[in-house]
Amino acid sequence: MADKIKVALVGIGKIAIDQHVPSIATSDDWELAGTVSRSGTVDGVPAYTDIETMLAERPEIGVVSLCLPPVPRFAYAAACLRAGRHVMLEKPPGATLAEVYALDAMAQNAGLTLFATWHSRMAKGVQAAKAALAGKTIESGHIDWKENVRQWHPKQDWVFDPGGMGVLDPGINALSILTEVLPTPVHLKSAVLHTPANRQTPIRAEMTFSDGITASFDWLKEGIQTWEQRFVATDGTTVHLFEGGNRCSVDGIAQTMSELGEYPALYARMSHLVRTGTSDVDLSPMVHVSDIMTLGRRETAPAFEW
């Protein structure tokens, strides 16, 4: 077996602790060799409080996985690429499309790997849905992506600041699945964005796309959380993805699921990209978010407090 790839995690918050750390720990491909965070650490792993020090002192760390919020991420990613490190980006890959295109150009010019990850594409039922819809024409579809921001982003005000995307932060997960499983691209036709009076980004959104596809995102869902997508093809085939894409049925019949979970699959993909000298920077889910923010009609919602 080839030597493990040394990786540093930047941004030791909830997503890093819940998903990235255990996925690295259980992989035969990876070794968590360092962390960068103002306050978070991982037991037994060398910790740094600034990226430049880590890059200067740890030349053997070849990959940096960025888990911090999207607005400050560009500067960290650019520093890593300038230092000759491969870079893995949490979703969304940046605050703007232009900055991710710039990072992609930097990586290509330096011969480095850049991976814009979409963890929901790695959900266990997504590839079964994609296979069932391959070569078909979509007649209609609907997405319900409804969860409780107080549960998943407790007191994280950045999600409601410019660049935080509001409900489109979880909603982009649904859009990453949509752009993976549909046989042909769709585009936005209209959207309504419900933005709290005291916040900058929406807390609910309704969207209409081409090919008869609609979507409803809600960040105030109490009780059972809902992450579902259903598509109907012109030949009558019905594909239902639920539990965030981790279960799939076709015409009511449960499909065989992939074995790896979302984040282990992301790290397996990153290992392949690094070892083969390639990149994966698909920005189609982020393009939809940009379109929603551009075309969306704003409506004022009640003020939101934690």
Ligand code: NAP
Given for the second form:
Amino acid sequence: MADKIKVALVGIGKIAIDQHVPSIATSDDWELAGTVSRSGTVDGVPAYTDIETMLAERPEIGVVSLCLPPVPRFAYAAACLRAGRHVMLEKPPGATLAEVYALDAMAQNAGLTLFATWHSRMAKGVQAAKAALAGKTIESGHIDWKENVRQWHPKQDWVFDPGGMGVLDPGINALSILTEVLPTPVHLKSAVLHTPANRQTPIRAEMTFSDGITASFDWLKEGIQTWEQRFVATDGTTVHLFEGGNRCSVDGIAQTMSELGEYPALYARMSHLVRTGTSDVDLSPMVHVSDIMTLGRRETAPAFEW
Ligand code: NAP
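Right, the form predicted on its own is done, so what does the form predicted together with this ligand look like?
Full complex below, order starting with the chain above.
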């Protein structure tokens, strides 16, 4: 077996602790060799509070996985690439498209791997849905992505600040699946964004895309959380992705799923990219978010407090 790849995790918060740390710990490919966070640490792992110090003191760490929110992420990613490190970006990969294009160019010029991850694309039913829709023409589709912001982003005010994307932060997960499974790309036709009177980003959004596809994102859903997509092709094939894309049925029949979970699959992919000297930067989900922000009609929603 090849040597484990040493990785540093940056931004030790909710997703780093919930998903990245356990996925690295259970992988034969990876070793968590350092963390960078102003306050977060991981037991037994050398901790730094400053990215430049970690990069200078730990030359053997070849990969940095950035788990902080999108707005501060660019400066960290650029520092890592300048220091000759491969970089893995949490979703959404940046605060703007242009900054991710800039990172992509930096990585290419330096011969480094950049992986703009989309964890929902790795959900266990996504490839079955993609296979079922391959070569078909879509007649209609609908996405319901409805979850409780207080459960998934407790007290994280950044999600309601400019660049935090509001409900489009989880919504981009739905769009990452949509852009993966559809046989041909769709484009946004209209959107309505409901933004709390005291906040900067939407808490609810409705979208209409070409090919008869509609979507409804809601961040105030209590009780059972709903992450579903349904598609009907012109030949009558129906595809239902549910549980965030982790289950799939085609014409009512349950499909065989991928084996790896979302984050273990992301780290397996990053390991492949690093070992083969390649990158994976698909910004199509973020293009849709940008279009939704550009074309969306604004409506004021009741003020939101945690
Ligand atoms: P979070 O817990 O609020 O933030 C992660 C860490 O980033 C924080 O603990 C903080 O660590 C650091 N950080 C925050 N603001 C910073 C700043 N301005 N400058 C430097 N560091 C800063 O957020 P999260 O929920 O883990 O989300 C992080 C990313 O993962 C987001 O892009 C999100 O979309 C994605 N994600 C989240 C979830 C989820 O369920 N929450 C699921 C999948 C993906 P220090 O204060 O210690 O530096």
